[in-house]
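Presented as structure tokens, the chain that follows is alone, the form predicted alone.
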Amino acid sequence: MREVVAFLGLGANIGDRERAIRTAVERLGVTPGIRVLRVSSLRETELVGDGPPQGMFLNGACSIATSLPASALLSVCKALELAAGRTLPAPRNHPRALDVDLLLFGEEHIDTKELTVPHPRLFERAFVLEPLRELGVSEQALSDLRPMPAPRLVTTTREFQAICSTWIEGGCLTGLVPTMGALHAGHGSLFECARKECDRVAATIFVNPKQFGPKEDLAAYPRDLPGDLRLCAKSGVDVVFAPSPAEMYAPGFASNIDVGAEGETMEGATRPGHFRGVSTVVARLFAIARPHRAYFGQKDAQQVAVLRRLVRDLGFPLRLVECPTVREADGLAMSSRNVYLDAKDRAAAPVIHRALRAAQQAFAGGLRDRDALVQVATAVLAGEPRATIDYLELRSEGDLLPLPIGPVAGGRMLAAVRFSGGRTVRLLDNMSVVASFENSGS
């Protein structure tokens, strides 16, 4: 078989840290498939990163010449660390009897849940950089190596497409954040819960036009991809898929996705065809990135019972996350729109929260009527002659479906605001009654 050039880092602090790293060295050498060419002189080093406080490491590498596929060396090495006594899997940063890392493995990139290649730490570590020059690596094969800052921006569906599929082969578990851009906390808080939840983590940004009525603010809808793409990185995200509208809407793209009764009222009566816009460019989503889990926020509960609907009906193999609405300090759910609001609207608008929280308040104090909960809520909005109410309503939880009149045992207000101060803007919210009262801001 063909033989790659591999380089593996080496390093021990605990116990004769020269015996191990010498130890593993030669039991590379008589492993079938693997030659050892060269090794480098061994230096100490102090632990670079958070850790307990441990000993001085001794480090250095060696290059080799291997007919083993990437997978199979990274279970030599995990082999010989195990030999030289270390347990696995073993915490990050830890004192070990051994380490033995792929560092490169010919030109070769590769993501995998259990390898990527080039190391993805490499580059951060004189300790390690040092002994590959000294074992011929060029400054030119390195900065070829080098890997593009996360998160990688793409902009082609192939290209996505491609960087999916490779995650999913190599067994990542993958999460997709569908978003609009003008990012904020709000979807950082997405980003976050998906990078916690998810081996590798993908972002959209996308305004998507044909959720957009036309009369309303497609050109004006804020856009900031330098600001996105630094809150993408802050929140871990490791690709973002930023296409035009051409690239997502072929020539001749035809196929629409309608949607039933969780999309017919309230948003979906105020704008006709915006669900059958977000569940079309959604399934497309789904569809390049085949994720395991996507996340959307509960700020859209509507949107997020639609795209419940989609993945029962459509059979899509994923998990439908649904994440908290995340608040400004004065209750004000954040939104990208927000934005548009001027100071006085600013000031005003977290009157939809106290009013979702009045509802709740009552509620909690032993009102079941839904009508007299919804009037609840209301009269708090009336009491703001800067909002006009759109839709006020309280629905079943989950699929928003309308409660019938009379005594009820929960459920969730939605309300549609509009403030016309400088200019129309019109906020989205919605809060559980049965959700505790001291917990609702969150």
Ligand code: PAF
Second form
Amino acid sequence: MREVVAFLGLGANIGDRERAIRTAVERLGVTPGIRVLRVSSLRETELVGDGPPQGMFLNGACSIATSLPASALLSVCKALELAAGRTLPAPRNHPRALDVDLLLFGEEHIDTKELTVPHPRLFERAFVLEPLRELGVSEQALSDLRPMPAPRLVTTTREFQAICSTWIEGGCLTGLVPTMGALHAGHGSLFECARKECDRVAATIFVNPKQFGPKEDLAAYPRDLPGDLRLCAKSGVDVVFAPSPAEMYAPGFASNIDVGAEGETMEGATRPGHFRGVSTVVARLFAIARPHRAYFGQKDAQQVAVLRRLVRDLGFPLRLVECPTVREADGLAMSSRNVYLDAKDRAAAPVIHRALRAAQQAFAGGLRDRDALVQVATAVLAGEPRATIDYLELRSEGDLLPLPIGPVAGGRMLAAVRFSGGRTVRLLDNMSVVASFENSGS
Ligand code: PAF
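One more: the block was the form predicted alone; return the form predicted together with pantoate.
Entire complex below, previous chain first.
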């Protein structure tokens, strides 16, 4: 049977520490499928990290040859801890009768819900590295095994697919945040939301040519990969997939996803083919990553409605999560395109938010007529000479279908407004006209 050489970290800081470690090694030696090869010397160290006041640790490591799979070896480690009197799950950084960590398992990288190998904190801890060196692990082996700092950047579909498959097979709940880069705090909030809900988070950065019209700003769309990676690192993103157009759409790529009428009004009318491009790239990302959840910003409400339709119609087994719009202090919805605004247009742009809020306030004050509500917002925008309305519509909440003329029970007002002081910049925003002011700023 094939044996793998694995390394286990051993530590204790209550009771007879040395005895607990020696007993664990003896028990390992009589466990079927495990041969103990070498045991390092033991050393005293203080707790690393925050925790309640506690005694010094005694730490060491041992090497074993094992025919067990890594998951079974992990169960052996947990059983040793229990046998030493430890209660599991144990609060982090609390005193413990025995710690047995699976540090290295051959040259394998393992990333499941229960187990990450090499051990994620191994490379920061001298009390683990020193015993490993003593047991013969070379500097070269350590450097080969050192994981790339998160987020890991991958550019090929094959690598990204492999990482996501490992997560899924390892039982991790995986979240995908598709973006076109030039990331800002709005994207940051999508990452945070995904980080809270999922075990692993992947972001994609791809300026998708298919969703830009021939006269649109594809070439000039802002790009800042180093800045994007910094935000992803700060937000706890595990992997960033940033493919080239040729990687995303191999030569001969010919399939396109058309979502029908929902993609042909408002943004779809102004930008023919836009939602076909969005749907095609997002479907492709879903097929590659197979996420359990995918996160999109409510600022692009029509995009969310179109993608919900796509998920429903094609039966992607995932939950689409819509996250609230993040705004600047003056109410302007955050957008990668805000950087294009010249100073005067930037000062004028919060008028969109004011217009939407005016409609919301009018609704709260009792106005119910669909066109009168649109008129309220139109009047506010008309007061700003730098702003030109592309469309302003009150649609049904959720699926964003047209509402009939006459009184409405609420809905979502969607606006696209152009500012042309410097270069022409089209900004989108939307707001529920029924929710209370405090929580409907999205
Ligand atoms: O919202 C965006 O940034 C893009 O439309 C998306 C969803 C990443 C598809 O390219």
